[in-house]
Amino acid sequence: MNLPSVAQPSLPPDLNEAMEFIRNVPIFSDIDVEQLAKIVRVGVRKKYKKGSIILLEEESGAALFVILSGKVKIVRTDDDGREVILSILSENDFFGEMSILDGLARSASVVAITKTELFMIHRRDFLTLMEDVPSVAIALLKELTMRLRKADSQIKSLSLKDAAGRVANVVLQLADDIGTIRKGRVEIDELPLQQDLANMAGTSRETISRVIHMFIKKGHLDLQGNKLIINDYEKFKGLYL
């Protein structure tokens, strides 16, 4: 159901601002104002500088994090210290849900790739919320299913596709995660560094540069400063997905 947009007079301005934001996060869209106010009161806002490590793989997990502003990367590191980027998340996304549900250690690290502000909800409060509002649990399951499908697609790309297919898969993943669509074109602002793109595609920086310029030459992509544009999203997706 749609929550009223009327400000709650019992909440201080900073908490009311948090309520306005949190109610736009998909997993919280069906929470009534009273429950939402409880979550906002017990939650904590934290700010991180670009490059800050927010969570470390294998550390214990005790909170869910919602991104208020900025972007983060979800990464794993192999035995040789090489980084593999699993996904990039931005405003309205959340992370930390696996450890919230099973109580086990974090499965990946999280690093801020821009200046980032997060809203943190402790595990006990989130579990109580899921018991009180079943729609939150259902929405979380839908999100987990979607992320599993994305992971399956990424594994398929890394194992079966050539360099062009891998890079195209990363571009499409970024389009879905942080892109803005306008009349069939998708704009990806603040394109990640080439090394980050290489870590996502399981290839080298040189390959990323070569393939992206090949896509530009073919008319599939445009690069304007740090903004990458997919000229025809559906056509590009049909060719390389």
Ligand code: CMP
Given for the second form:
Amino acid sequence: MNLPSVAQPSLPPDLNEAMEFIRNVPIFSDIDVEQLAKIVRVGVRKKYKKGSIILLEEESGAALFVILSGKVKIVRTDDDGREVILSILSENDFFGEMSILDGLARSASVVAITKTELFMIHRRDFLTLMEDVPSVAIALLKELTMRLRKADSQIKSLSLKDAAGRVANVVLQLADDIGTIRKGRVEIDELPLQQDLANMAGTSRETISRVIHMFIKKGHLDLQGNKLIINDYEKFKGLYL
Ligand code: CMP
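Could you give the coordinates for the form predicted in complex with this ligand, as opposed to the form predicted alone above?
Below is the whole assembly, all chains and molecules, this chain first.
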């Protein structure tokens, strides 16, 4: 449904602004203006500095978050403090839905990797919304299905592929999460640290460095400072996925 572009006159200006943001979020794209206004009234906007911990794995969870601006990483850590990045989420993505749906502890920690602004909706309000507006529940399921597909691809890569395949899979995952595509070329700004890439690919920093340089030599990738470029995304995907 197309929403009218005029904001609700009954809402204060900052809520009007929040409504403009929220209407772009895919899980809320199919709801009418009154329902949208209801969400905006019950939600809270929160700002986080780069590096802030937004959610901690194992804590209990009572809210869902929508990213209005910025980027977060979803991480799991072991007892020695080593962490693996499961995903990087950015504007219009949401997180925190798992605890809300199953009532268990947070499945992962969430850390701001840039200055980030979030819109927080309490569990009860979100559950009511899903009951009232089935399209929100369907959109949520669609996104969860996409995350499961990605996780399946990661499991396949980690279990069955050699080092080059695993590194390529991580590069393609980052391209999906935070890359910008133009004319078949994908740029990944602010590439995570080599140690992060190594943990994601289940390999060492040395292997990451060796494989990335091998890909550069073959003409698949370019590295400009902290920016990684996939020269021909479809070709690279076809070769290594
Ligand atoms: P929750 O378990 O409530 O808190 C941590 C959140 O991280 C979780 O909800 C999801 O929103 C998000 N999350 C966990 N695993 C993944 C993943 N593999 N990909 C993307 N997001 C995830």
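Positions refer to the first chain, counted from 1. We call the rigid core the largest set of C-alpha positions that still match within 1.5 Å between the two forms. Because the structure is predicted, anything quoted here is derived from the model rather than measured.
*Asks:* Tell me, please, whether between these two forms the C-alpha of Pro192 is shifted by 2 Å or more, with the rigid core used for superposition.
*Replies:* Yes, because once the rigid core is superposed, the C-alpha of Pro192 moves 2 Å or more between these two forms.
*Asks:* Hey, core superposed, how many Å does Gln224 shift at the CA between these two forms?
*Replies:* So the C-alpha of this residue moves 2.5 Å.
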